[in-house]
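One chain follows as structure tokens, the form predicted alone.
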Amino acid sequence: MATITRVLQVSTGSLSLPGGNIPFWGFADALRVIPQLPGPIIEATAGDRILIFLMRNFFRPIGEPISILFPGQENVLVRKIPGGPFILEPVKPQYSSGKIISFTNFLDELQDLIIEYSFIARKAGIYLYESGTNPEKQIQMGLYGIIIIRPPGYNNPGHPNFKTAYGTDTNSFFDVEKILVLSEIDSVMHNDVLPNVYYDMLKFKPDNWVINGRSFPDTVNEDNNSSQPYGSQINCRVGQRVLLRIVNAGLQNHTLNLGGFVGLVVAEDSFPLKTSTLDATYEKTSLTLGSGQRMDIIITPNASGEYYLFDRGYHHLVNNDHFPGGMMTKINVSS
């Protein structure tokens, strides 16, 4: 099996929502330094190492500690590592905490600024990295991503487990795949945090609802044509089955309507429902997910159209008060 690698900063940014720009912290790929919201996606297939670097960002650190947490996995191995694999290029004086440092004590700085996670991506499923420094504030602030674990043989045509989510007799075929990343946001709290400060979480209160790190209108915008690299639009066929793999990662519960369509939810915290002696798979029109859970449930539209799936609590779906906003997202149905 394969080593899947990937080296991950944590920087600050600013996330462009309707009512303006707002502070946020996230996940980049090391090379870009710019944040996103959720961070990278990370795909592996059953049985994969995933290694992952977690480096220090001189440039625009969040200025505190942090680490990551892998819910789901198990055996999850930990060390810090001098220097990392990194080739690293000469480069110019640079400032870091206000003072200058020179490329030879940045190595010096650099020594005990890597971690490094590895782990065995032994079941198919998706998955929630976050932070796991002060997780109250840091993950509302935007330090959390997805991994997709694979069954294997899901890219051979030729494979019982073809373009499945979890494996064959498990009913999670799908034609099209789409990662809904479900959370909220509390501008307030985020213009206010300062690093190493404690933040009043009873003080909590959203203002902002976002899939994907967008609110609807942006929400139906293509990939990499928003604020934030990952678009929520769903487009499909009729006859196709849709996978949606609805993740919530915010503080509050959400419940999303499915448009008017019946889906028939195949996992539930990347546990198939269904297996060669039982299933246990069951149809729902709408969805209720609490903080931290994820379901996979499948769609088969019979009628060209638009569908808006969205949250049925309707003071989620506001953009400075004003409706349409927010929690919602698009379905095109095509003949």
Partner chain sequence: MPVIDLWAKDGYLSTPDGNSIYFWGFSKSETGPAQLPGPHIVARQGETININLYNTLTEPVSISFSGQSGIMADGQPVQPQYTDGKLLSFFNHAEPGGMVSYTFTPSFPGTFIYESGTNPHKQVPMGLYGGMVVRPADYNPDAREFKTAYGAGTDTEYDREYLLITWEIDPDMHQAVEEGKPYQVSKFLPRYWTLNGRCAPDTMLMDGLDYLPHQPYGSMIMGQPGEKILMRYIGAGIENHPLHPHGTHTRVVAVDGRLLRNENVDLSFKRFTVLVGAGQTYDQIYQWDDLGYTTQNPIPTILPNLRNMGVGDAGWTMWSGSPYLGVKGDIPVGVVSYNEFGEYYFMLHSHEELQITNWGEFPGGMMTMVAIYPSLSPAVGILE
Second form
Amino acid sequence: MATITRVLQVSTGSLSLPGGNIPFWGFADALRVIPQLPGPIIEATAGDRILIFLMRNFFRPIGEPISILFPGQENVLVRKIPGGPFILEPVKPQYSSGKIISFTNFLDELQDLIIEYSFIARKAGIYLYESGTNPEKQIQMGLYGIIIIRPPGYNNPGHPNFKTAYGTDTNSFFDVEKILVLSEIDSVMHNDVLPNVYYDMLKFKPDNWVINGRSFPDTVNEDNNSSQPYGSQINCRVGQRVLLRIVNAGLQNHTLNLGGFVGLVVAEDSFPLKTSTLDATYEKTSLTLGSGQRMDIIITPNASGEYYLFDRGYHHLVNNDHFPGGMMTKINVSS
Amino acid sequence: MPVIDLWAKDGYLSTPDGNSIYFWGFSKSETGPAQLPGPHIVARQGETININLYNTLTEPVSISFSGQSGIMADGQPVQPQYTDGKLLSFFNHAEPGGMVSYTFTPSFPGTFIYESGTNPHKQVPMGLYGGMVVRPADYNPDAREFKTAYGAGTDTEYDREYLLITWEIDPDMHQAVEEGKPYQVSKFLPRYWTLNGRCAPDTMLMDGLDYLPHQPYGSMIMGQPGEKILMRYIGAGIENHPLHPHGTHTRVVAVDGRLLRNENVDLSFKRFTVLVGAGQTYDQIYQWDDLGYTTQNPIPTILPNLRNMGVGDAGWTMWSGSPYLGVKGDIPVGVVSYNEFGEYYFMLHSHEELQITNWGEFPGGMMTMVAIYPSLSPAVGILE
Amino acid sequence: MATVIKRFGATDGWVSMPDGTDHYIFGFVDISVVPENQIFQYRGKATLLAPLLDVYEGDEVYLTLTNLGFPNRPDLDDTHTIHWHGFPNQIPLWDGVPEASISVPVGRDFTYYYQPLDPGTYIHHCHFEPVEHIQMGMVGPVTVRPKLEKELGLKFAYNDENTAYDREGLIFLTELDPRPHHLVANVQEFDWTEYSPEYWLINGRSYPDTVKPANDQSMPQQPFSALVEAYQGEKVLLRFVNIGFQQHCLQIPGVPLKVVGLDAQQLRGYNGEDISYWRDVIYIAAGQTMDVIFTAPRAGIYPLYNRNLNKNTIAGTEFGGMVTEIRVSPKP
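Following the display of the form predicted alone, present the structure of the form predicted in complex with its partner chain.
Every component of the complex follows; first up is the chain already shown.
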């Protein structure tokens, strides 16, 4: 079992949206200049230890305490340099005056240089990592990212788990994989947020609807080195098994229509539906995901052409109130 | 090959509080009224159908058939449509004054939505949607074993069936479209919520009323004790709605027109509230079994003097005055009872309770009743 | 099988939020053991949540509703009902829908009778003008315990040993929009289509009040704690209820959740298949209940909160709202 080590920095940056550029807070790999939305994808194999060193960016700090929470992971450990604890100990919520101020241990701007989180990637699946400190503000500002945990043997042709999301006999074999991280952005909030000042979330009113941090038509552009590096166009051939890994990182619920295709739901919240005792996979044409939920879906296009995968909450298919835009991307099926 | 004509046109829908709201809808014919929801399409598994869309509106209109494959438009596979490189429609559309002809062969039985695939942020909230039911290939309403939602042997037999389509109305949007003014969908704020295009109490009226020419479908669910009542829910709005039937649970047997069953493994489940997701469908069996009380086997509590009780506080009551099915009791003077046969009524409504109002006034909105009759004609609860 | 005799009074009262604000409510108060000549002392003492109705499968339940009136709104003579939300095969007389049977005027009594046969987590609430009476607070929990508990002397959610648990907690979700509460207190009307809550509650309280003990002296009309305590390794049953007007997404990071029941039905297929499932997030709509079992992990404190993070606020002024804590102690 390997140890996957990542150094993540948190800094302020700029997002390009149809209405113009707005500030955001994002994660970045240590050597990267600008932060990104979503944060860098972290990939590991079930059984690996994941070590994440979190630092603030000294040139463009966000100006508040930062932390990472790992929903879906158990027994996460933490230590801090130089503030301590010095040896890894279980994460715990942080209190002030008897009330939670952070869901997990955080990096204190004044006292700490590095906070280290560590856990065993216990089971295959797709997970969020996200801020655990002022999360209503920091997650909306952009502090979320994806962890993919592969089953052992995933990379070995001939291994029964080869190119499966959850291992052999889980009906999760795929030819093409696409991660689709759903969220919404409130541009007014992004412009108004101040560090260490409570933001009135009753005013939360998103006006941008994004997949992988981009709104349509930017969603169909290729991956690049911008602050929104991940495209979401799906390119495949007729008959291929396309695994859509849909993650709702937003604060609201979203309903994706699978471009008219019937999808096979193979896992929810990274629990495979087909087990040794029961095949509970089922088919859907649209899926509603609650905030924080994940679904793995296989579609198998049977005809070439262009298809659109879109938020069935049609009012989210706009940029500046004009269709087309928002939470939508394209599936290109070639013969 | 069955041929269905749908004409996209405009009209005015009525709400019980006296409002008249401009909308876009599908009509069965050139001269018929636009209707909300669009005409029910009833197809058969494996049988090719042809749907001709005639567009009398001022912008292009298309129809998407989620869950169907191999859809052809004017003889070619459907494709997204662009204007100046910008996406206009998810599928081939009919230009204003024009038409497009769709053909496909449903390969699975079930309940589906059909809806506009052009400017859907506007056209679907304006009313361009309807329900489609695909009968299983072996469907035969005259043989119990073959009167099923998903085919013989799938445990989806039913006695009666009903289609309930949810939707919501923001009158400001409809008015802006009527007046040709820009509308910001970000300001979408519904004031009415509908079942089959009507707000309560109109939902409980019968089908095809002269004074609701654009809203032909009622939503009263009627059946007998012990019957299997198939309820097909479709979410046509852009919001999710939790529908809660009183009386008993429903068993959800299929979602999005797909049976919840893998070979011999049954995945159906019972719920007392089903969240009807936007663009999604839910087929359920509602079976109300009597608790067994009759005048010979009386209830274990004493019925109080009804003059001391609240009866008909809403101005009307849907209670007969008796605890027993099929029996009419005495109700206080001045209360109007509608229970001609001593039938029972169970409310079915959205549990986001603000949605059972008409612009804030209860009762209204996304609410109807399930009526259990001591005996009921087999001609009731047929979907055509 | 026992005979359970209960009496709930319908009346009004006030609840407090952590920001020091007080809000007018309608609600129920348990007067089961109050002598008849003293019941009027309970006017104005409605609680949020309404009293728990906690019974066994097969019990015969006689629940009398007494309308005590609203001392803070003597002009308002609303009738009330009790609707046992989700009771299978109910008859209209006991279903509590005023339009489909009867309701209880001020000063009157009515006795509902139930013999629940299906264990699980239910809700009771008033169904008179439900948008108003539910939002005003006339909502409470119902648990029906399975026969198997009595047979084996252990705790189960359903009649299945796979649903065994050691401890249980209630996670009963509602929202509070202060505007209608204020308007109703001041004899004015509210346009319900403008509903926009500012407080999100578990068991009638907003965090940090959620973790205060039950029957805390500071909140006499909010007696239900939402603090969940367990020893490491114990099985904990959480009964999730949503009787607000919104959908909610609850999570406990680091704790996988096994959903064993929905809407007071064990998750079993048509042929008895075990279709219980695991989740990291509990997505629950208005009018639904879910029975969830988890194994208490290593000792520590685990926050339970709404992943619709904008709802974890106290009227937009500070962190709070739909949040509580799971406190796990080392094995004794």
